[in-house]
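Take a look at this one chain, the form predicted alone, written out in structure tokens.
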Amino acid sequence: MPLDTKDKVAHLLRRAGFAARPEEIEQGVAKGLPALVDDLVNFEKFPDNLGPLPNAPAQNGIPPNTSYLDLTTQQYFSVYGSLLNDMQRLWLNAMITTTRPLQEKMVLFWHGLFATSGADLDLRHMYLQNEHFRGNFDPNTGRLGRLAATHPFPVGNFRNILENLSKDIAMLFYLDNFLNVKLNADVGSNENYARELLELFSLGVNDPITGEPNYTEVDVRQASRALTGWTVLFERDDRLIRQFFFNSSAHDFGPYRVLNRSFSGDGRQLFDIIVNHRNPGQQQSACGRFLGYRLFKFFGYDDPEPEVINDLADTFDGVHGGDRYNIRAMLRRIFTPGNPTSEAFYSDKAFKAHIKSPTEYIVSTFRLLRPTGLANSQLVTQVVLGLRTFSGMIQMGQYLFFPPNVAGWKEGLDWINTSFNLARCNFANTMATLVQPAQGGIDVHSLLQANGLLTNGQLAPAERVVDFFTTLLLQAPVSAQTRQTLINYMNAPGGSTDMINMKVRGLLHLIMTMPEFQLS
């Protein structure tokens, strides 16, 4: 059955964001899904509300107000920890009270295609990578900040993100670029970034809808020559380094070979190069087929069809007008009515079908129940981590900061088993049960006073809370089977007369275990 327009106001703002709450529905509704659409892509006409890395903690022999990148080695490593809890929450308090929610999603998005680690690298590398997809980095410069709209990052010039990318610190360190120069006609002294670049970041191994190879070892190792030279600025002293350096001495400027394509010079070409090439008897890019499949599955359902793929494909390659390949653009046919593409997206197959990530299930959770005292609180990191109450987002299987490997995190199904399982019912009885002041969890009797159902201190009937709870967090009807069983569960005899505490609490629990709570 088609959906309705509220469904799909909805189905918009959880999957381009992390949540839909009741108000927000409605304001989208009200607005029309194009005007809904173009304030989500066009987000820069928000501003943004997110807060700076605070100082170091003056300790160890660190002056008071010193920022974390000033640090030497040696205090850099004292403050470790805080540096650490820092940054979780800061990346998590931008994705919980982001006014650009699919700024946030797409900086989630770039972490898992272009993955590096904090358990390799200098994590104050990590905060610049942050920042640097988020738009707010330039590593040409090292300068941070709010940048002019030309750059790449997040849904710019994916041909530019993708120079960008091999300019980046923390991969430069992350895959060893850093260390790859000259060598001889056949291979840099070092092709770890090459490969990935063309395996995971640009191209993929296999054409995702004809299964035939992209590229081929002469390719990856022709590619490596290309980006020899490309290093970082080494500092003469202890600071951080913070600064892509082209060394022209250690560069091999060619000819080299890559895709069918042969080209000299600083190695820029690789690029243009990477974006255009077509395998034969092919239509599409190959490139534009492999984000068309990589944004669609993160943004839709995982197995889109060729129809979709093509279509976001030829998005990329600019058939459908406007420039070439540009993500916003690819965006906004995902999330705009009228083409395939968004046929795919707003159909049943994709509506409430997406397992949330422990990310988007954490953020749903504060963006819904709202405890602004938790969020705003030191305690956050501990929580939704799972440091203090081993039963976070580590323990659900995602780290921010730290995916597993160069491929990043898995999606879908991965997601989901019995020990990821058990940690996110064990985070819903956390979150659910903080009612102490000082851990500000979430605030039920507010909750229940705004909405009318605790007047005098007493309780609305259990049918009304019942369904303001499941209208809240699933934003769609439960069966009448599960609705009766909740209501049941509200009148049952308790062992406390503290309904509030004991019931509507243990309410929120139940509802944030169930299976339509995990999905998106």
The other form holds:
Amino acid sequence: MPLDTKDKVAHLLRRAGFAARPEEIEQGVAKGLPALVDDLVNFEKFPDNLGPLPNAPAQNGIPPNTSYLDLTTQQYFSVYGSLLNDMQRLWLNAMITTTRPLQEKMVLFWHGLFATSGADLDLRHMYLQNEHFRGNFDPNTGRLGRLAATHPFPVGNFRNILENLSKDIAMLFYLDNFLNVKLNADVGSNENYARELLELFSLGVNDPITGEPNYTEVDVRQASRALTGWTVLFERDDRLIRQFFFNSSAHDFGPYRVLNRSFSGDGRQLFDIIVNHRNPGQQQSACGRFLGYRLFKFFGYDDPEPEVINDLADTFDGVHGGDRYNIRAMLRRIFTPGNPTSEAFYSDKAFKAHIKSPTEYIVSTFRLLRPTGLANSQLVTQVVLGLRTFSGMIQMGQYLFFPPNVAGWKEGLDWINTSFNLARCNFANTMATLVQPAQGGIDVHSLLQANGLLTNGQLAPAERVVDFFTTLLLQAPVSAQTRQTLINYMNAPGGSTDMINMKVRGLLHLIMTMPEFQLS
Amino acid sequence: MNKTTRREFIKKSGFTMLTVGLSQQAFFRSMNMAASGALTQAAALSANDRIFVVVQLEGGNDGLNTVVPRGGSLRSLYEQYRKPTLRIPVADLLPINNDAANNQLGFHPQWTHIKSLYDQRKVGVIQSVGYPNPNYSHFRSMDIWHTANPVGYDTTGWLGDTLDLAEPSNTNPLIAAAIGGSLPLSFVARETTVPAIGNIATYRFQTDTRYPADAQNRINAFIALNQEGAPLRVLVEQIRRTNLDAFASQETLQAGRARYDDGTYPQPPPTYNQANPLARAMQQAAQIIAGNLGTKILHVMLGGFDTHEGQATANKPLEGFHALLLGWVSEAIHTFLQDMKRMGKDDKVLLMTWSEFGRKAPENGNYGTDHGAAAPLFVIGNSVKGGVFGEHPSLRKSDLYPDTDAMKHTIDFRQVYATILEKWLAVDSAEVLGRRFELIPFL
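Can you give me the structure for the form predicted in complex with its partner chain, which would complement the form predicted alone we have just seen?
Entire complex below, previous chain first.
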């Protein structure tokens, strides 16, 4: 059954962003799908409302108003917990409050695709990387600043994204390329980054359609030579390293041979070769197919058809006009009605068939129910992350800045197991029953009042309360049986007359455990 | 919740896991299962009270520095590849028996506990384990080990297939368990849901403690929401089924866990080093075993073996990250087996370690090693016929893979799986693995 306009708008808002609130759906329908896509994809037309990283707490001899980035290593370790908390809260808040949802969705995408972990790194490099993925950090200069039009992240030229990634400070440390120096005519001193560059970041072990291998072990070793001397600029004193450095004395100038192309020089040609590589007999680039597969998997569904992968690869290769290797063009292709890829995106197969990641689960909860405490309450941050309750993001399997390994999080059905599901159920309980709005709790009273469900202290009948919250949270009617189960719960005596805190919050808990709320 | 109802519901709802992309091998497996009287097999696995504990060493353990050449020409070749930076001196090795080719070998010096178990003939060292055409990607190679399929892409794992085969009408939500938040692909099955247990203490379904009298209402509603109705999307059904299994397994687990230290067994339990992540995981495994919950298979893991740099501290080959990790493995297994002895279950437990690959023969230029292929694995338990099985991989340049300098395998990892399936779990290995493999006489 084809989706109607309202469903399409809600679907787009959920996928290109994090949630679809009733008024956003209404506005989207009035505006029309093409205009809504344009707003999402050309997000620079909206002001950036991202907050800055707070300063370090003035403790352990740290002067007031000192940036975390200016701390000595010893000072950094003394406020590690506080920094981690501030970084995670800043990022979550960015996703919850952003006026540029697709920009934030892409930061999350790159964090999952180009995974590095705070477990092995200075957290400040993770912060710089997060801003790098957002387009707000330049590893060539070490400067933080707002998005320049030429910055490849988050939606620009993928060839340049790969070059920037190879200069990213966190990445240089995480996959050891900062140590990679000229060794011999066979291999650099460390192949770790070169391998993952081909395997995880640009081509994949096998082509997603034909299954044929995309590269050989010789390609890995030769690529590691091309990347020798790509390192960080070491600081003379204890200042934070934040700049890329090309160490020509440690660099092997070639010639090397990668993916059947010989080249030499500073190594940058490697990225041109990667994005242009075609396997024998294939019309599309291997990199275009890899990205088409990964992007559609992230925004659409888990097993995109070959036609969809190839259509997106054609966009990447410039076949549909416009710049080649352009991520924004691929996103536009997915979301703009009237082509084979967007037909798949707006299909019944795609509708409500994406399992929310823990981040999407939590951010959608916050965008729909609007507790406001995350910015100012330690308590709710601990609840969300799972530091106090043992049921937040950590226990759901996605701790921001700490992917499990270089392949990032396994998504889709891998978010569903007994442990992760219990964590979602228990987060739902804790979050729904956190009473004080000042501590970050959901303001159920105001929600009920504003929607005519609480007048003169009198709660509306269970049917109306159930209908309101299921519609708000699921953007679709529930089955008659589900509706009746929830109504029965509301009406079952529970030993207290505080219907709002016991039953309405209990209802929120239950809806948030429902399979339908795990899907977007 | 009534478990029979739960399983009946799942069966009645007509739900089976995603069959999309199910490999031909898995298809034939399921056809074979249907044809071959799986009930007989089930009786075999249910009738014994053996436990199989899988210990995954994630990242690619450097086998060459775990079982190390101690003399002869193999030692000379070892010293060509491993410079003084990573080279373990002969004097520090813990000697074990010579292999079938009479190579002199020794354990890494951190393996004192494993060496002591070895001396009690409780450790089988299986040499040169791998598979043809090795894949050097962590993730592809892990999937190969998880699915026991080096050529195709399966959606279910070898342990999950074993459970489906041997326990087709299982109603025990804790028939197996993975310790850790994520469920390893090994345990993914078409019929059986295996719980992942991150932390036993918090593995429970919570309700609002301020309204205890409403708790049962919420639980009833939760179960009804997950049991109800005509099947919707496959995904909805999958989440419902997992929700119900989560609820059932937390009930069972919390009831059983108390036996660990309530006096059922001699007290106190041994002390697990809480700084050792593998010890913490194995402690949780022991707590599940203590419950006598009918748990047959447990999976624990330790990460960090991807030692591209810092494998050893500069010019101190006995120190560094690999030494730390191996020390953790030795300590955790030792404490766990002490605990099993305390419970009188040490004859009932078999451990097997695995890692997705070994590392290259030559070290790289950063006190580390890059991805390789064949490596030893270890089976441990009172029932193991201890000793060295097979031969250490050849280190002659001409015997290494030419593009990678990785060592070649001589024992297929599925031979180890087949041996455990046949001799420990009493399951027809050909039905799980798709064909027969030559067994290794460690059981």
